[in-house]
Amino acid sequence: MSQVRKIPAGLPIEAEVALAPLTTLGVGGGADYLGRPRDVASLVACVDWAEAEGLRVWWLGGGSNVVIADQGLRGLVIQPQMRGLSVIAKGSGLELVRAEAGCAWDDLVLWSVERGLAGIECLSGIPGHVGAAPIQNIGAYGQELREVFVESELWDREERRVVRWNAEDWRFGYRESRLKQEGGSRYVVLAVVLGLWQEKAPSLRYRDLQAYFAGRSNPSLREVREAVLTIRRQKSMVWDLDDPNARSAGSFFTNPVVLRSMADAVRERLAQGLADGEQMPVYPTEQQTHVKLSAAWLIERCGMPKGYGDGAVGISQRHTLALINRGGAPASEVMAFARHIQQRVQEVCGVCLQPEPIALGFEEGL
């Protein structure tokens, strides 16, 4: 910190705060200042103070999908703490649920399931906060946020007002959105509104869930939630301080979406290394010209299985897409290990893997 600023009384701001403990990966340096506003008025006051002091503003959610640089973040990091949950409208079997940005995502899922509201039950166990969910268009086990997304409230720093974006405004894609594409600190999510269904059967589109409930009919929302949590725990994809494989940023790479011709070329490259009867996983997409490949499968076929890596950073023993901090890892080592995986897959398969976490404080990103 080059200059110590006086923090006005009443502002929820601390100076010189370590950020690594606020992330699931547990790497990175500290923040000059950290603000934790509990309402919109105090959030705006924090931003106003930073602007008056000439400080850069950063936004931080639950810390589950970020990698923070070793040098930390210069300026003011704001981690919204607004946690309200409410039903704001009902009708035609649908309830509109408003959740504020600082609410833990899984708390929202549990709250909804307990009220018999379907639409996000397969998104159980995803760490992080509600405010970050639309940025990533989170998805898992056959469901995506955009399927139930109605609108969001954001603070626009340039226009100094609350604005509302619907799904079209967000430009959702596979683990993509307008805010993720544009970056910057102009907007911060204050709340989201989701349309969840009353008395609707839970989703069983994902094969792991279909296998889990094989021979059974009509599982409840609660049973599907528990099944998802069980499967995620088996993969160390539920945040657990006692599980060394859980100190990760979740899936570090997205599944590549490629032209069908590209998928055919990858299949030809890898054909000689396949066991008898083994097929390269290929999944349909919304675009008929494109298909989705399995990033985990490609990584493993390139000689990097679960548990790969002998340093402070490695691949989880339970999930190939999770890069874990085995203890004391610097962010630079995480970055180097991720690039090593990308380079190997590019050389062997001809596919460029794209990172899923958001990089904070790095000049070149991930």
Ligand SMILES: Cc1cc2nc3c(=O)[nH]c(=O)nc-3n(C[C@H](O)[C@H](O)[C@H](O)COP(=O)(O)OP(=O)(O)OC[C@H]3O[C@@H](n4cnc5c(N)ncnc54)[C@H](O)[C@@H]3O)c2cc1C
Second form
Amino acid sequence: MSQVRKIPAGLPIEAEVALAPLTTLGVGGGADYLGRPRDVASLVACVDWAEAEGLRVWWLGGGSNVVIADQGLRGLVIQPQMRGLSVIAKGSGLELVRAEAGCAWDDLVLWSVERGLAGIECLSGIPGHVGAAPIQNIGAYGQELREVFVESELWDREERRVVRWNAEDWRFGYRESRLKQEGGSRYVVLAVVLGLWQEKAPSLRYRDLQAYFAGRSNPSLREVREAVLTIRRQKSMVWDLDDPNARSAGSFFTNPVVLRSMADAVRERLAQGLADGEQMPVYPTEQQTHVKLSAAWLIERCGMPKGYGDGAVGISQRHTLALINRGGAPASEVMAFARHIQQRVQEVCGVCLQPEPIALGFEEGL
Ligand SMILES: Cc1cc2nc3c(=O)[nH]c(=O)nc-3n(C[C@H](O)[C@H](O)[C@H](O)COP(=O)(O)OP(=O)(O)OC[C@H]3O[C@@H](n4cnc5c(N)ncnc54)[C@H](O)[C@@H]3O)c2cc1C
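Following the display of the form predicted alone, present the structure of the form predicted in complex with this ligand.
Now the complete complex, all chains and molecules, led by this one.
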């Protein structure tokens, strides 16, 4: 920290705070200042102070989708702590649920399932806070946030007012949104409003879930939530301090969405290594012209299976897409290992893997 500033009394700001313990990957340096406002007025006061002091502002949620640079983050990191959760309207089989940015995402899912509300049950067990859920349009087991998203409230630093964005404003895509693309710290999510169904059967679109309930009809919302949590635990995809394979940022790469002709070219390149009857996994997308490939399958094809890597960073033993910190890893090693995987997949398959987590404090992105 170049110069120590006086923090005004009453502002929920601390100086020189380690950030690695606030993330699931557990790497990276500290923040000059960390603010944890419990209401919007306090959040705005923290931002105003940073601006008056000429400090850069960063947003942090549960730290489960970030890689923080070893040199840390200069300026003020703000982790919103507003945790309100309420039903704001009901009608036509829907309840509009408003959740504030600092709620744990999975608390919202549990609360909804217990009220008998459908729409996010398959998103059980995703770590992190509600405020970050739209940033990458979280998705899992056949559901995505955008399917139930109604609107969000954001603080716009430039206009100094609360703005409301609906799903169209957010420009959601597969693990994408306007804020993920644009980066920067102009907007902070204060709350989201979701439209959840009162009388709807749980979603069983995903193959693993269908297999889990094979031979059983009409599982309840609670049972589907439990099934998702069970499957996720088997893959170390539930945040658990005692599970070394969970010290990750979740999936480190998104599944590549490519033109059909490109998928054919990849298939041809890899044809020789396929066992008898083995097929390259290819999934449809919303666009007829494009398909989705499996990043995990491609990585394994390139000779990097679960457990790969003998340093402090490696591939999880339970999930090929999760890069884990086996203990004491610097962020630079995470980045180098990720680049190594990207290069191998590019060389062997001709496919450029895109990182899913957001790099904070690096000169270049991931
Ligand atoms: C074990 C594990 C499993 C996972 N499984 C899944 C999964 O199944 N599906 C999935 O989609 N993701 C998954 N993830 C990734 C991650 O949990 C989600 O992306 C989650 O939404 C990130 O929330 P967070 O609060 O931790 O965000 P953070 O990591 O704290 O932040 C992520 C980004 O959002 C920004 N941000 C945070 N809060 C705000 C705010 N209030 N306003 C504006 N910007 C903000 C940050 O600056 C950063 O750029 C997994 C991660 C782990 C560790």
